[in-house]
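What follows is a single chain, given as structure tokens, in the form predicted on its own.
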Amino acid sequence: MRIAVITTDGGAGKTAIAFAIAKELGLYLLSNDDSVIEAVYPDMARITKELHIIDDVVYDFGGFISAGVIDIIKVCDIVIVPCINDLNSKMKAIKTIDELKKYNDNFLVIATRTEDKRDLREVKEDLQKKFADIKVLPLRKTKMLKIGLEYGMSPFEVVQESKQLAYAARNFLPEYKEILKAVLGDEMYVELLKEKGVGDA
């Protein structure tokens, strides 16, 4: 499986939500963008700015769209872009969308740090008024991500830390795991969650 995570928006989450996904699924993380991966997920991340074809893997796209990037994308099972409640974010996500959609037709957009549903429904009236078919799913406002990545931990790992944790992510869990399940369609999502020993409430 090959999964890219890119928008040219920072701050909306890429790299927590592909840090997030590549460990949660024991896959690669692969970035051409600084971050603290290599330090949380050793010999399971990298970062450099020839980034190659490989299986298994989580590509964390930094700002900027180049030929190799476009290569690798061509080759995704899926795109996801985050994006923001915020004017500049959903603009740059339709760019981002609209420059990568002849090289690949299976997105998803996380709607990342919403803190209503008007949150969701604005990112997605908008994002659908150009791209009609492009699903889109909210991601909550959380310390979460922000703890996993942190600690080198998935969101599963997270939570299964403590009931504390627990409690406190039980309204981004359903969320989350709906990203997974868009990701990697109902037969391997059901398998992660058995692996995983994780409910599907």
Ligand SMILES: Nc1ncnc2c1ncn2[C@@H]1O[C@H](COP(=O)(O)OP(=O)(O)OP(=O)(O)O)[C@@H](O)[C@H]1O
The other form holds:
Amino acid sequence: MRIAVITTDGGAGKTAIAFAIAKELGLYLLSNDDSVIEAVYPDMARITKELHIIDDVVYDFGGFISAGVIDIIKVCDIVIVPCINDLNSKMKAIKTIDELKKYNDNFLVIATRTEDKRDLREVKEDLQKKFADIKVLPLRKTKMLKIGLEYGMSPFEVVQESKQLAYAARNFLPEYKEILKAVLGDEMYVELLKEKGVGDA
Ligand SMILES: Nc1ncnc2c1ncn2[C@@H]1O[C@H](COP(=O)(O)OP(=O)(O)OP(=O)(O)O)[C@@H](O)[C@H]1O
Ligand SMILES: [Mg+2]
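Coords for the form predicted together with the ligand, given the form predicted on its own:
Time for the whole complex; same chain goes first.
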């Protein structure tokens, strides 16, 4: 499976989301943008300006959309576009999707760092005004992604570390699971939960 995480908006959460999913699913992680991924995900993560098409991979695409990026987008199973509820982030998410929709038709917008229902509603409204049936899922403001990236752990691994972390993640986790389900499809999602020893609640 190949997953792309992309938006031209800087700081929207591409690297945090790409790492979480790659580590969770045991996929390679390739990025054309500097970050800590090689240090925290040794042997599996690689930063390189020359990205290649491989299998079992998450791509974390920073910067502008080059011809090389488009070639990879064409062969991805899903394109994840993180978007914060601010005008700049939404404008860039829309531009990114507009530019890429010729090459892929399976987009998932993650309304990220949401603080209330309004954040999700506004991202949904603004994106769906432009792309009527695009899927938008929320991912609340959380420390889980930052903690995961710092310790090189996926969200499921973080919550299994301690009762305190599990408690801190109690509202984040259902949203994160919905994202995994949307990425994997129902069957593979159920397999993943079994494999990770995570309940479906
Ligand atoms: N849902 C979230 N809740 C809270 N903080 C978040 C969330 N998602 C990402 N962050 C934090 O926001 C910051 C920016 O995220 P990240 O580096 O992943 O963005 P990016 O899109 O990769 O940025 P860049 O374009 O600079 O590569 C990080 O500190 C990250 O931990
Ligand atoms: Mg990044």
